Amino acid sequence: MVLYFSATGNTKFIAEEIAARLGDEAMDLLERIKAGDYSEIRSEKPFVICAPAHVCEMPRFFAEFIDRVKLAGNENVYYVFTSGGYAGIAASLAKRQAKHKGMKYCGAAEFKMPRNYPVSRHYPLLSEEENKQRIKASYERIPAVVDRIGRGEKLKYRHIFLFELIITLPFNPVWTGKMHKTTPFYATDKCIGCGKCEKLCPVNRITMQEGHPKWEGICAHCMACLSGCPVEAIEYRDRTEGKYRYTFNKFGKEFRSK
């Protein structure tokens, strides 16, 4: 069973490709996460958990969901991460998570995919050609990863240095707590009140009020709302004005094998 969360389509693409080549099922966990549904998920085949990397880790809401949900049947678990270039200590934390759940950690893989975080001032969105190059390179790596999983072999991940753990472990919660506030998000006059942003938010921080979205609290900064808006009505301060909204389907449809 391939389990995944995907905000803008990168992780969905990798997860569905892996599942199709393994002859397995891919399960989007969004609705379960939103509902707090931790009921048992059973698989006779190894579990493959796919997630984006947020601030050098799995998204905290996703990691907490996997911590709590019961995975039954096969005890082997693989992890696959998508990132804009650096998944940080995600694999180390995944290994710890698997051990805590009483499962056998079988390694991890990272796929470097297009950036989807337009609110950043330090990591600009890539060009159309760069996006397609990254998707193509990842697509061509999928068979090798699937082959190892199919053979029951461990996935080989790079060495994670101690200094990465020392820096990231305290940094992530501070950064996400202070910088992932929802107050900078707003909807422009282009908003049509469709409510798609509310449905896409994995942490339920968006509610529709008088036909327009309202953000509250600390969110995941996954960009599902901003990138998924059908009329591009959502902005983040002045940082996203004039920038394109990345979704996988705008750049990678040609790479799907299904």
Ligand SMILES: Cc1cc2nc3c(=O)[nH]c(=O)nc-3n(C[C@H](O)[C@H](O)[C@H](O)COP(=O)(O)O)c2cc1C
Contents of the next structure:
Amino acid sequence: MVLYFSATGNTKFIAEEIAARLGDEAMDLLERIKAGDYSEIRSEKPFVICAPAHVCEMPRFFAEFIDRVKLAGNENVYYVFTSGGYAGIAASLAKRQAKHKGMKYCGAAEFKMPRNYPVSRHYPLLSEEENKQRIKASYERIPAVVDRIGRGEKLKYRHIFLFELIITLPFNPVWTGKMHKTTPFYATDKCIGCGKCEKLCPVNRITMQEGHPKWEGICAHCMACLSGCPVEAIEYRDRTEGKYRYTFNKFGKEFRSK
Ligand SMILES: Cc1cc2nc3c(=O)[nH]c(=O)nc-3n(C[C@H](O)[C@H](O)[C@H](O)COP(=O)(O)O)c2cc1C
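Given the form predicted alone, state the structure of the form predicted in complex with this ligand.
Following is the full complex, with the preceding chain placed first.
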């Protein structure tokens, strides 16, 4: 069973390709995460848990969900991360998570995919050409990863250095607490009040009020709302004006094998 969360489609693409090649099922966890539904998920085949890298880890809300959900049947668990180039300590935390769940950690793989974070001033979106190159390179690497999973072999992840853990673990709560505010999000006059943003938000920070989205608290900054808005009505302070919204479907449709 391939389990995934994906805000802008990169992880969904990788998860679905892996599942199709394994003859397995891909399950989008969004609804379960939103509902806090931790009821049992059973699989006779190994679990493959797929997530984007957020600030060098799995998104915290996703890690917390996986911590709590009951995974039954097969005790083997693989992890797959999509990243903009550096998934940081995600694999270390995954190993620890699997151990805490009493499951057998079978390694991790990282797929370098297009960036999806237009909010950042330091981490610009890539050109169309670069996006396509990254998707193509990842697509071509999927069979090698699937072969190992299919044969029950471990996935080999690079060595994670102690300094990476030291830098990331204490820094992340500060970063996400201070930088992942929702107050700068707003909907422009283009908003049609469809409520898609509310449905896409994995951490339920958006409510529709008088036909327009309102954000509250700290969120994951996953970009599901901003990139998933069908009329590109969502902006973040003055950081996103004039920038394109990244979604996998804009750049990678041709690589889907089904
Ligand atoms: C809030 C946020 C933080 C991110 N942090 C990282 C990071 O630390 N390292 C990295 O390589 N990519 C980072 N990215 C890029 C995503 O991991 C990458 O684009 C991923 O493939 C998106 O997956 P999705 O389309 O399934 O949501 C970040 C993206 C967001 C939105």
